[in-house]
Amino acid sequence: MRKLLFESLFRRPFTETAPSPDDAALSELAAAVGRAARRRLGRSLSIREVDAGSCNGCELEIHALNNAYYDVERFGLRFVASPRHADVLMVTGPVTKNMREALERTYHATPNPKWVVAVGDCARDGGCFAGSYAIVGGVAEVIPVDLHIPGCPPNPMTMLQGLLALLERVDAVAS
């Protein structure tokens, strides 16, 4: 145990180095959908994620959104606990059969306008999970989703850019 102890002291730490992201095209990306969000909303953009099956591959991406480096909240991006706040469905994995209904009363409470993004391979037509007993398909079998983020999974820059791209393609249907 001394040895141990004495061997930890001096060894590297077995974390990796962090990514390091292009922070002005970060904050230029985040704003960009603060703004967008702010115009066509008049206010923040509310998020409630949802995992129909996932194996949390997308959702440490998703995590990721509100760690130290990207910090999306102060650009008027927040998560919310209930879909009744939310905005926009993030969808993450193949629909399994047990959470079908589940999806489905989710998208129903929450209030329109309403945007569901289906994020990663697995939410487009099941990915790996395709042909499973256990699932259902993609996230569009259940319910319509406005938007696909791929990956496997995608990366945190990855999904603004799309947030960014619904809400631009939003305001132009709306103009």
The other form holds:
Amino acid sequence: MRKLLFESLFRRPFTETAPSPDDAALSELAAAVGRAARRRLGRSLSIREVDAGSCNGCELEIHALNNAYYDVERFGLRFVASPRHADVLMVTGPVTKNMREALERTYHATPNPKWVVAVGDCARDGGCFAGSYAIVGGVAEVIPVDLHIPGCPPNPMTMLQGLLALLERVDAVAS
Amino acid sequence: MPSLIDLIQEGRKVEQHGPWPRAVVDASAWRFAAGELAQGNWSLLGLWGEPATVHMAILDARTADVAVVSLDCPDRAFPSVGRQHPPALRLERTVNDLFGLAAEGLPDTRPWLDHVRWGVRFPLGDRIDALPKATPYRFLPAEGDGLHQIAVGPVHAGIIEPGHFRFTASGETVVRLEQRLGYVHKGIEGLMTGAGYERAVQLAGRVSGDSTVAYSYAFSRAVEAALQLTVPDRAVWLRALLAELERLANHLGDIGAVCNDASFTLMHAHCSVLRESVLRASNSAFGHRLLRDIIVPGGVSRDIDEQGPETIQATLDNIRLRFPDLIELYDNTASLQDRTVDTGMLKPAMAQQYAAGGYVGRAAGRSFDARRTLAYAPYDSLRFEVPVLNEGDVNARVWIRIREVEQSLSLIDQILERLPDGPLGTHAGHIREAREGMAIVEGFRGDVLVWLRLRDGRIERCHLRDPSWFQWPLLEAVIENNIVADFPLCNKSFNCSYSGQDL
Ligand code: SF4
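Could you switch over to the form predicted together with the partner chain, since the one displayed so far is the form predicted alone?
Time for the whole complex; same chain goes first.
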């Protein structure tokens, strides 16, 4: 283990430069964030991830955000274990009827101010599962959505862009 | 002992079903098959319904024969297989949920996927109005001095799919775990019905995100079996390349994740980097990090990028350089071994009984691997080993993954070296009359089974069976007598799919 740790000290870090937040995402957020929020949040966001019916593809790429390449913690973005600790709910999947109540409850358990980011094509309108007897549809059918990140699944860079846009917005509105 | 072929010959053989036979049998033959399963002579590969029929796919492991037996049930009932052979239990509960066909004698008749929230009962059978309100789910009782219950989920603490776990514990020790799944039921088989091939393969590729290659592969091969299509060589080989890349990425991710659940984050960090390198190579070679929507009926929808082979080769070289250190680290870290050795032990007899696929089965003495046992092309002409261990603990499941990473590296080498030129696909035409096909593909988690009936260029019925169906119940079994804190380790070492089983 010592060898590995030692090597890591000298190896170039994997982490890559951050993408610039994308404009569409920025404008989608414009109305969402207030001055009070900035004071409450500082420069960080705690994220609670909720799978509301995903195929798990979106989760795989959300996981990737934590790897050494994307390393989201350097931006103050943190995945937390409880909605009680969260500023942001990141929701995936066409909300299934069997998950609807759990999603609502998680939303209500998240303290204000809070934002909802819907991740993936399913989360917008049910994606290719639209029309099934077993799904509700997009996340916005169940709880208010502030930002949607498209893709099936969106790649980690796109997600990072969206989240940075969210952070920047929080900052800009505040100052 | 009668063979599977004898059973098929007793029934009415269905024409236009490939590549394995299907026969419609009577109730006594159905019961006989259930008995053979219960005695361990055959293995259950799947059990699914249609509005007035039930089907059962069976493997005779000694001869590698596969067959489907079907029973018409005009009275909306059939003799329960689960009564004698527990692996069928959840499948029969599901057949009732979706089609309203009752398994007579089934000891557990609680709904499984149906949480009474769909607004309709028997959505794929004779739809009727839902019950007026959801009744609470009756968890199995566990009584005794000093027992307490811990309820977890459906929303868990990490970034993970939703499901509910009900632990009954005595102090730290788990005496019983009961799972309740179905939260991510999306009604995929319902959406399949009436879909064209293009839409259907897209849906198949979204049954379980981490197995998108395996599902589109199995689905496409089932369509091709039904239509008796011959896929051009280049596509056959590219498919295997995609499948091995998927296996490699998932195993690398899992090895790290299991260690992470033992609080050994260093392994996780390094394995995640290797996993990411595979996803990036996949992206540059095929245009999608998870390799989605590339395998389609008839062939593949896109070729490997011109630089692709080189990019993939460079990634393999890097993994070969870095991975041995990680194996050594895993093997030599006492605190890690302390958590994984002897934890969550699966007995070989149970792995056999449930016909557990993938690393779960192969870590507990069951050597089945569809690539080898059923030897589909191009695996029939590739050199590889199927690693098998007998310990059945978390450690063995990690080691099987490690060995399979090595095998996949070698398989990808061979495929890149021998990748033939030629067209990427043939047209999957519209044939008027009904045709049925089936396929079993080895996904990273185990064998994925797809059975379907086509008519006039559309899907009339498609059933997709995830390996997790036969692995989830085993997770309930192995956690017994382990401490609550070891559950994440056991769970991760199984890494069952929620979406794949909920569908
Ligand atoms: S958007 Fe795509 S990857 Fe995400 S849950 Fe839906 S099907 Fe899966």
